[in-house]
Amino acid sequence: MIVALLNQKGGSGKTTLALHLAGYWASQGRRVTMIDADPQGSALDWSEQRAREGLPRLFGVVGLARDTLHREAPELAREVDHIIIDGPPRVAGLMRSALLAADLVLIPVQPSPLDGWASAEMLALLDEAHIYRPQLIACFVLNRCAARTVIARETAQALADHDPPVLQATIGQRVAFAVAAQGGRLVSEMEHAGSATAEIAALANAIEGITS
């Protein structure tokens, strides 16, 4: 399965829920690589410091910021179980590479009015992507949401009819994801943030279960 992780808008949390969810998956026993395709590299930053940090090689992290993307994944996943895309902000090339090379496209969102609606023009490469992939499963994330907060519940009830659907399980708002960036690790690595964890264990189960 090819999961991409897109978003126009930057800041939206798309690298730390690439990371947690090729994490999680390797954590099963799954064969998971993960494709840096943001020019910024964050992913692959991560990874670097990963290795500083002494720590073991969870799963492959690999640099491909290039629109031939939709070729080259597919060739790729043929050797493991799942890849994970994190997908790069405003480039619509790239961007439109990824889409065609996925099965899955998640797109996180905060729970804000301005967040509450990928933009129209990531929504028109969806339609786009469509065209030639109509088998592709598209999905909003709500992201770095604090569950009991009037706005947070307002995006969901906004979301809730909305084409592409939101999901269901959503990732709270929590410092333990940054800190955890900070030194090359994943909260199941750290201690004292279960919740975390168990928020990204239920967000891979509910992608299992419009995949499967």
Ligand SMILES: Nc1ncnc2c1ncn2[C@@H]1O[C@H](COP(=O)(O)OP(=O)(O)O)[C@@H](O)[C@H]1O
Contents of the next structure:
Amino acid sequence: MIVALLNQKGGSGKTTLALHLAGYWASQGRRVTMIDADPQGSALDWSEQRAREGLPRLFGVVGLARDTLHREAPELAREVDHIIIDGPPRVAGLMRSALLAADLVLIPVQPSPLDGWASAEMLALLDEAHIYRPQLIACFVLNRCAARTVIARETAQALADHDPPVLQATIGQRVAFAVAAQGGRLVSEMEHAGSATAEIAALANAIEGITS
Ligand SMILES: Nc1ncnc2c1ncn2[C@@H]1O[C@H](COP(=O)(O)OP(=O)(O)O)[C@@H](O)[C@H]1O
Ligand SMILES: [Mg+2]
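The structure above corresponds to the form predicted alone; please give the structure of the form predicted together with the named molecule next.
What follows is the entire complex, opening with the chain shown before.
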């Protein structure tokens, strides 16, 4: 399965969720390759930081911020169980290419009503991709949620009315995600990050639920 994390908004959690999903599936014994399709290369940086810290390699990270992504990804996918694409920050050829490659598109959004969740431009690209690939699945993932706040509930309500739908599994606003990233780690490798770790497992299970 090829999973792409896409949202033209920087800071929505594409890299964080991509790394953690890749790490979760690798820990389950799946063969995973991550494609860093962001020219900024933050997933590659994470992987480098991990090596500097002397931590074991969990999955391969390949830098492929090219419009030819959709040609390369299926080939890479033959070698592994899951390809995770960490998407680019802008709506451009690169995002179109990622949309053509993916079986599943996850759109991380911060649950703020002021924030919006995806640009009309990106949703138009998604519609376009659906024409060529009707089997393509897309959903929103609420990231950095404060579950009990009214704002999160309102946004969940707004998203439920939308197409693409919003995944039931959500990820909280948890400092462990930021701290782990800086140290080339995953939250599952941190102390006192059981809730964050459990959220990632629940997210991965929800994804498996809709794709199997
Ligand atoms: N659920 C979360 N809780 C706390 N911090 C988060 C969470 N998700 C992402 N972050 C932090 O927010 C920043 C942006 O996230 P990132 O995954 O890099 O977004 P993107 O790849 O979409 O630009 C990073 O510093 C990251 O550690
Ligand atoms: Mg990123």
